[in-house]
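Next up: a single chain in structure tokens, the form predicted on its own.
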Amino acid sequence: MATLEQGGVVDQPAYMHPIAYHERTKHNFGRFAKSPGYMDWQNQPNPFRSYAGCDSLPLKFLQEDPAADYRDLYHRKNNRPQPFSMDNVAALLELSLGLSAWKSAAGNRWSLRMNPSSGNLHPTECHLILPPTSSSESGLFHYNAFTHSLELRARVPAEVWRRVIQHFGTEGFLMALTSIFWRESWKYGERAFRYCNHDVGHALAAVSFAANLQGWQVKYLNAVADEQTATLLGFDRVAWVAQEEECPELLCFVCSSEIEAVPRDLSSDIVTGFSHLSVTGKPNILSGERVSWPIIETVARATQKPATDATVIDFGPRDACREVVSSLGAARIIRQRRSALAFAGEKSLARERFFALLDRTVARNRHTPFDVELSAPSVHLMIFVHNVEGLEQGLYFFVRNPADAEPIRSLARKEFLWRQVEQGLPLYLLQTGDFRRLAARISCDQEIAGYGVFSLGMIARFRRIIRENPYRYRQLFWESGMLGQILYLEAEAHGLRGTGIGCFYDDPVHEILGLSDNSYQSLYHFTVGDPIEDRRLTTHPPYMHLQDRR
């Protein structure tokens, strides 16, 4: 019988595959997860996917950003729904998945995007099924971020599109996110599957924020099977290069924010209609040579989502958001988001702003980005407070779902205080003290985790969720990535900068809390502080290579 390490099928319950993968890909003080061990620059994957042989539809750039202010990133009331025109779709893509800048140094040049990615490798791709417009017929498109264009992979007959609109009962369009695991495994080896799913969450939140600025909402179609999404995207009719395939992650419906409810499934006649479409376009080759990581192939198969019952997620009544003001507009915050490389350690954050920042991570009905409705909140925040005005240095815990409060407390160290810091805010002081060195130590000895305003680890309800539904393993990382995107934007709004940290010592993190089994697991780290700008780098406009189109 083949083993998990060999990438074969193991005669054991399905949920054991993601759990075994997670255990195997943990970093510990004496051992890192398996990776190439060196940088094979000659075979670094192309960060941009394109489909040769497709008609390409160049998209317009925003001549003026939406006037929405910082608070309108999250609220819906001030963002009036816009028509589903190609120009408005282009604006959504520009502000979510498009380029944000080019950087150069010592003769090298690389691009940055609105959505962050582990190692800036960008394994996430976007495909759209759009309605007919005055400038285009209905079709299946791939978004090419490098050229800011849509590649027409299939024409959608009017009758098939009518079925889509009849099913959802309102105007809108479909959007799918996919992953190319090789883009991450080239650098990170076996742990890459984790990072790919972080990036899906970042991209999903980025799309939700940008859609809100158009007066639209994004709803996750949680009943749809990955196989059905693959059929819609024509992936069963694509000649893929081995290791460079795109794996369907999720399918969403984008509609007006004024719509109260939409179906979360697809009818069989819609899927059948797309199965008959003639799909064109040959995916570009990303690397000259590729390395197979069988464990990633195994966990990807084991966590494929089957068709399930449609579910509407109700986050329940929540108190109004804590409101603070930022001098920056919503689009400005999105465009200037960057990952800090180092912190000066000089700035602090006011207590009320810190509380407001945490409050943004609480899932609320009709508030972006969590009203895409992935699931009930499963991820909580273990926080090292280093430099927040009016708050003691120490270890804190932010409970994002009250249902987990008692289970976590019963598993944690008995000596913790669990003192609520502020009425109405589920933030608890566990232990006072200077945790800067420990925060850096557990984040793979990266100083940036210890010398900012605060850093945190995302602690997810784990074993029970995966035992019940193995595909939820991916979704836990999506939720973590969505939290990361909020933290990135919040940092910018408050005059700071954030950095997502995928490298951390897993079990030593759990030991800090006193967790001795896998009921809860750490999935992602993040840190916020005042950045030190690298003066060796030169910043260039995001689409300087397309100046003629600008």
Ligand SMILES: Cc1cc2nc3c(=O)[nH]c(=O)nc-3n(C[C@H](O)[C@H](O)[C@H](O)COP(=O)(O)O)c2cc1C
Second form
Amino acid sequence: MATLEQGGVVDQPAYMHPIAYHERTKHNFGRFAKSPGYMDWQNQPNPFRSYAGCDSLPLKFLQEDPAADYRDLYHRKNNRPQPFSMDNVAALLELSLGLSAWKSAAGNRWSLRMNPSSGNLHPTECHLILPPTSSSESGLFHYNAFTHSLELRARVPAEVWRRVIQHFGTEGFLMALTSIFWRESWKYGERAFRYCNHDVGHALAAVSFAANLQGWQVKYLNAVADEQTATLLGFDRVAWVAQEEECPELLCFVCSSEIEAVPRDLSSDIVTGFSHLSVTGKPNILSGERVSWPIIETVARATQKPATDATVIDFGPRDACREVVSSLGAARIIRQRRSALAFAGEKSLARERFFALLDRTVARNRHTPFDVELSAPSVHLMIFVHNVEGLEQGLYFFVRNPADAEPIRSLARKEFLWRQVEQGLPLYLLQTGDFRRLAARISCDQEIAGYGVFSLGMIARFRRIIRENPYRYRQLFWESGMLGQILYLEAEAHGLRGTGIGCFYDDPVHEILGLSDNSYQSLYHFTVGDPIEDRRLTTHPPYMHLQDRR
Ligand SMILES: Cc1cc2nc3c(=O)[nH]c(=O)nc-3n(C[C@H](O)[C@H](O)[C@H](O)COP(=O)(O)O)c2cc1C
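One more: the block was the form predicted on its own; return the form predicted together with this ligand.
Below: every chain and molecule of the assembly, starting with the one above.
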């Protein structure tokens, strides 16, 4: 294994960087990944980015939520495609990356958003390249979630916009997600790069769900290089403060759900067109002082995406979804999503509901959110069932891609049963038993992992994917984050609550399965149960600071 001193690795093949980073940022019993070890409150990064000097366009708030029901979160057929107007883009943003509430306690106040974030630090930013409207030309905008407004960073000439539309062959717009690593490393140090990428996955799924309610689909442009995205966003023309730069993560095209296929690349004349735009706006300063984490810079560089061939991901024919319908509407579920802080440990989940919930994590063509088409499914679920009616307590495995079933089985403990629980569902009982203590123990001793209905670890095919394409290190975390977003919404839909768990002891998790090398690695954990409300906290409306605009 490569050694990484001061974040520098000399003469290593590119794939060694993410693999070495991953090794180095593992938590283990008695040894946590390197972090500041305390909270430097003086320099806590501002969770809201704004670009000073840009024209700001206040967005309307929804007066009425889309009528879509629970099933319409995932299916596409009932959501009628809406025009690409500012008000509809506003609705998409409000229901994906906008504020969901303010909380206050003991003189402190903080906001929450529709998308969750490790430590509520929100490293993910969103930029949009929108079509012209009757009152404005096409433009490059940054979404400011605090003011629910778009900051116009550049006007896009009609000729450049025309090239975009000609290229994609249909109406729509471009959306990019970026990360500010410092927001997370301020608290979590070296492990922060992982969390930023989880958050990208959560945000991407959140955008995909909200877009579906507008009758739109989100397609990941998998051929595009990060450098090209940076050019489109004008990042080469921004005077960044060191450590506070935004790093491009992904670029998507958003179009009507009725469109069968769109290109997954950008033509060079589009990129050239954007490279000449004059970009305005000075990014606000997030912290008085910043700490550099060289290992994050190294892994970020090593996992930058180059231009690649465009690919279409076909998830193949799948059985229809197992429908156990929630009475809650789609927007209601999105709005009420929260992380549980503690579980009562009393409620159980009916077996049929548990199966339906797991089935939602299966990638299907023309189903949100995996039809953004990141890649073939690479992440599986190792599940500790604590309290599901009609299902024995124990350790289970949910295989999301059948191609991995045999390899995992051959690497895992020989004594596992691999007994399929239900016909047509790739859920296997490995071992019966009460895993509550162990589940909490390996989740950095967080009780919520042992108390609820179930908790799980996301087990990704790892070494081979990264050896072939180091940039896919990020994507494995995105896929995990997307799974987490589904689990958050599903928990709400079934009257429970979820919490993403980024803090877990990596190799002790692998030991439970008997995995002794890095062919597969656990990337993210999640827990679901019946929440206990923290009565010390007061909840306020999401945009109470903008009451006059409602
Ligand atoms: C990637 C990720 C990792 C997280 N890890 C933990 C964790 O280890 N323990 C925990 O209690 N909450 C964890 N959370 C939950 C966040 O603290 C929570 O999302 C944040 O405080 C915002 O609150 P909200 O989800 O209610 O909007 C995690 C969330 C994400 C997205």
